[in-house]
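Take a look at this single chain in structure tokens; it is the form predicted alone.
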Amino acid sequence: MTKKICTWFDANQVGAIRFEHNTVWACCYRSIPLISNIMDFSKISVSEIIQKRNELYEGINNQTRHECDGCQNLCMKNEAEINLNKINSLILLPFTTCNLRCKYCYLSKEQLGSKMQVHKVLPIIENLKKQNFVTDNFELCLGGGEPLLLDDLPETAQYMQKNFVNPTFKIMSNFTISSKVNELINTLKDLKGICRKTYTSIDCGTPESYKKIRGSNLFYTLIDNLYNAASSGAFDIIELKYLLLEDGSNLSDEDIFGFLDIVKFISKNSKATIWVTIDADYGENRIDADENKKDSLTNKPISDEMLNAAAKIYYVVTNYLNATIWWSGGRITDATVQGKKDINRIISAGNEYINKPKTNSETFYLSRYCNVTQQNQPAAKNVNKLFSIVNEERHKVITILGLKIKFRRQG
């Protein structure tokens, strides 16, 4: 017998679940709580999670539950091939505390500044492992708040390496707490048999824009930490995200090409695979999926200005950088109808970008990649001075667009 199943529920497919802010959620695409008001994730009952997942699964099939109507993650499958009793992946965001105040964050300032109630995540993983709820190739995707504030990230990675087969340890971090970054690097670089990923959102290309977006002067700290992570071999995949803002504050050529310079610098010095994610913030466009039964979190396409900025990122990354575009965003995602449309718009605009007239600004920035020239618009001179690396006795000096960044040399 075939039944309708969410790919997130089935361990023979995606098999993921999300623990976030005292609640177990069915997935990441709809606001469907399974269990609420959890005081301690490390003591949660797996049997209760399985029961709630089964209730939703049966409700979808007997049409008594409608929260998932129209979702792109639903499919028909032979009932005998469905496994609801385990998960392959846990998205764990157990607290809201953060050291930054990003202006697009959906959390309030009070939540971001709250006292941390969770300091360790290893007991949570141990509990799920003990109850046989996780598969051998288990993936932990860890966020917050800011997960670098946790006390036991190195120990959690070590536990996963010893107790699972080819597991994945992924941290979604702003990557600005240097002492914690270095501690994690020193642990991960020696771990074998575990896939190590990090994901950080940069969203700009200048320190001025970074301060406006993040409320912090940690732009160069972030680049320094990314360089150390990339060059150390501590990560297998480093995902760099650009979130296009609805208010247009990070859509300038200075920000877009400044970001691309960072990607170029990191990828050139990286032992890891570099992914670049293009996404967009929701602004005021977020839809309450419970109430409206939509198959996407927003049905509003990205603006022409956002599309133009995304096209430049797509064009340069796919043609000139040692990196790969990775569509893993929240709004620009292939998991929703509108997300797919926006992806196709970006790819089309990116492929056509080289043939469109360029401003003097674009010609200047593009000249370092592909010698773009327009009639009466000579290519910028001394391009080699725009991006350079000089090794000093104790430091490495990087010049990007005339800005000198000094890094401590490793070893």
Ligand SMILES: C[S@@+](CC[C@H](N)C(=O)[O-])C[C@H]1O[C@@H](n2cnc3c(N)ncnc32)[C@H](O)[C@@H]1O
Contents of the next structure:
Amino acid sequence: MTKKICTWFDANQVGAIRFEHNTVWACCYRSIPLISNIMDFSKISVSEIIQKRNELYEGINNQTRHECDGCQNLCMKNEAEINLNKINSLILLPFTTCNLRCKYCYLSKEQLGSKMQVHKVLPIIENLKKQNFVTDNFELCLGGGEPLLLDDLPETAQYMQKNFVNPTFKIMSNFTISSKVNELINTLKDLKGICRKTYTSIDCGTPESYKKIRGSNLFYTLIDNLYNAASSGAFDIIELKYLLLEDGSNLSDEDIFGFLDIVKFISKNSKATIWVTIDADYGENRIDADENKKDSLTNKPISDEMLNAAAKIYYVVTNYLNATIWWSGGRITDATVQGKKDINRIISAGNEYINKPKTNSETFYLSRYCNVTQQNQPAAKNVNKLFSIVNEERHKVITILGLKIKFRRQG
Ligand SMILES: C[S@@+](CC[C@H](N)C(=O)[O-])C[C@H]1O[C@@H](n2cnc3c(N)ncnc32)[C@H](O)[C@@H]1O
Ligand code: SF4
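Can I get the form predicted together with this ligand as well, since the one above is the form predicted alone?
Next comes the full complex, and the chain you just saw is listed first.
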């Protein structure tokens, strides 16, 4: 018999769960608590989680529960192939404390400044493993607050490497606490048979913007820490994120191309796979950390200014950098209808970007990647719609009336 199931509940599909703010949540998209007021995640009963998941699953199917109505993650599946008893992935955000005060952060100043209630995460993982809740190739995705404030990150990665088969250790961090970054690098660089991922929001391209947006002078510290992480071989995947801000404060060419320079620098100095994530802030939907997880995070399309900035990132990353665009954001995501539309808008604007007239600053910054010969002359801007020549690294691209012809460059 086929049943309606969320891909998040089913270990034969995504099979993930979120522990955040003293609560076990059904998923990452909506605020559906399974168990609340948890004093200690390391003592949690797996049979209770499974029971609560089953109640929601049955409720979805007999239509007595409506929290998941309309969600993109629901699908129909043969009942015999559904596994609610395990997880492949744990999103673990066990506290809200942070060393930074980013102006866009959905956490409140009180949450960011709160006293840390949890200092170790290894007991949480050990407890789930002991109760046989995690699959062999389990992924831990650690955030916060700032997870580098934890005391046992190296031990947790070592435990996972010893006790699972090809697990993944992922840290979502602001990467500014150098001593903790170095401690983690020293452990991770020698761990084999474990996928090591890091994910960090950069969101600007100059120290001045970093100070305004992230509230600190740690721009070059962040780059230095990322460089150390990249060059040491401690990570298999490095994900660099740009959160486009609704107030327009990080959409200038200095910021966009400054960020692209960082991506270039990190990818040149690393054997890791580099992912670039373009996302947008929740803006006025930033009510509180739990509310804004609803899949209606924002039904508002990103503005034309945000689209324009995203198109430049997409264009340069796709054509000139040793990196891949990765749509793993919270708002620009293929998990929501509006998110999917925005992804398509960015891809098509990114592909069209080279044919658009350029400002002087775009011409200047783009010259690091390609030679936009026609476009810095004001008179040529209109002509460019009909005709342009672009010297790429290996090709010369001539566009005539929208038709692109690529020639291999000599030498
Ligand atoms: C809350 S932070 C916690 C982990 C870590 N401190 C960090 O900054 O990566 C996790 C992610 O949330 C994102 N974030 C914070 N506030 C946001 C907002 N208002 N809209 C969209 N994403 C937001 C950040 O970009 C960051 O990547
Ligand atoms: S570093 Fe992360 S948790 Fe801290 S204030 Fe910034 S976005 Fe929020």
